[in-house]
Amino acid sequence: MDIKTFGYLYYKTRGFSRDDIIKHAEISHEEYTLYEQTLSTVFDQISEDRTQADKIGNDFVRLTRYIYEKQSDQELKIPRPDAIKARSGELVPLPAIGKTPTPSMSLQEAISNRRSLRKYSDTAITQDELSFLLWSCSWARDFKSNDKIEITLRNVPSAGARHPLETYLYIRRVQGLKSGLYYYHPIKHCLVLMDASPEKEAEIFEGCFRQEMAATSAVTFIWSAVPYRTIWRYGQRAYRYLYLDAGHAAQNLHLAAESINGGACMIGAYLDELMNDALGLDGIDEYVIYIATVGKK
């Protein structure tokens, strides 16, 4: 789904007139006619789902209470999922953990000074600084694997050490690295180049609803969730933990960015379908859960 299709459906399901849909969705009269002809089934499904969507929050909290809990797949001896998804592509090394300079700012200062930063200078982030940022929120300091369980241990908490988050970066200004979409490997502490095409930058900007900070950041962090990694142990209650885990990682990144004379802005408003497509995710077994732009002040 691209942003024009989203706009048409968004305003259409809210009862906007033809002219208002064309105006607000920024589509042509011809595009409107095409959508009317091809998206009627999608529109009907969204309209039908809206009744359920109106109360999904209450149902989510109620039905993930422990009173509804069943045996987990772990308890049923179903084979454990991998802690890291297999990736392929050009490997890009990063400065080794432990050899990067330590920021001089105290934790108290970082907490006190932390603000959402939406405007960034043109100053690039160094590879040492990027390595430090990843260390703070995504790096795996330990990896344990056997037939029964596989886990990573990191600098952020996670329910049962399941760590269901994967980290992707859209890099725009990092010294010595070309612009593009990368995957961060938390065990090898390296990047995997996924896509260096100029179109990918525009796609991610659109997926972030064209918010200015997504077009000007030095780096945009994109976290995805692999839900079964946590569901395997906790069943449906795992969905509560996914979002808690994302918050833990984001706050560490916020403070780390502050400590390098930078800042971050967390983005929860994004077009799910477009962001998942941009990363090649199916939106079910893995999907985007949180985004953060980072840059220098």
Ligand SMILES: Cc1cc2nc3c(=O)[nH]c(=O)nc-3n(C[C@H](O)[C@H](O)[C@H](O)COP(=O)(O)O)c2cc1C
Second form
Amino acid sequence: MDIKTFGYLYYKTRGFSRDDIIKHAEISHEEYTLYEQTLSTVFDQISEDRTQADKIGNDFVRLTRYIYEKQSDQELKIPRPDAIKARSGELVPLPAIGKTPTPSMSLQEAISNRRSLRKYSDTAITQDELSFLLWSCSWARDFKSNDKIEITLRNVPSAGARHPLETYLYIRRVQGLKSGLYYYHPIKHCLVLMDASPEKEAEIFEGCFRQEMAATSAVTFIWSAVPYRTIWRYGQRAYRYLYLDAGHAAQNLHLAAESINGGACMIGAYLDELMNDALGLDGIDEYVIYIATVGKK
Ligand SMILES: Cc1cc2nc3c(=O)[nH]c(=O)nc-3n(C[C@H](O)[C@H](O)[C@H](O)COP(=O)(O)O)c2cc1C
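Switching from the form predicted on its own: structure of the form predicted together with the named molecule?
Once more the chain from above appears, this time first in line as the rest of the complex follows.
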């Protein structure tokens, strides 16, 4: 979905007038007419879902209590999911984990200095520093695989060591790396170049609600969740854990960014449809769950 389609649906479902939709969604009269003709089914579906959406939070918390738990797919001996999602493409090596810089700042300083940083200098991040940032939040220090189970162990905790998160980077200023969208392989500790086209940058900026730091960061970390990895063990309660896991990864990144004379800003206000499309995710088996922009002070 693009930003104009999103804007039309967003204002339309809120009951805005034709003129106000055109103004706020920044679309032409012709585009408005086209959307009216082609998006009526989507609009009807959103309007129908709205009743359910209004009370989903309370229902979610109540209905994921243990009292409602059923046998999990793991208990039912349904084959295990893979621990990571392989992505094909050009592999881009990163400096080995052992070579990453030891920050001069203490943990205490990093915690007390941490602020959301939304303005960045033009200074690029080195590849050693990028390796260090990835080490803090996404790198797999161990990988275990057999017929029954497959897990990674990382520097962040995860419910049942299921680690349902995947890490994507939009790189703008990392020494020696071309700009573009990358996938991070947590076991091989390397990047996979997914898309270096100039349009990708704009798609991600729009998907981040046009927040300025998403257009100026040295690197934007985009975490997706593959929910079934955790559902396989915990059923619907897994959905609680996805967000807790994301918080752990993001906080490690926040502190690691601080410790290299940089900073981060978390982004929860992103447009799901646009971000999932930008990464080629279906929004069901895998979807964007959290974003963090990073850059130097
Ligand atoms: C879940 C979450 C989502 C957030 N989303 C955004 C966001 O979309 N845009 C933004 O500018 N800041 C965002 N923030 C940063 C908060 O605004 C910030 O942490 C808060 O104002 C406190 O400031 P501090 O981090 O400097 O202490 C988010 C923080 C969290 C934890």
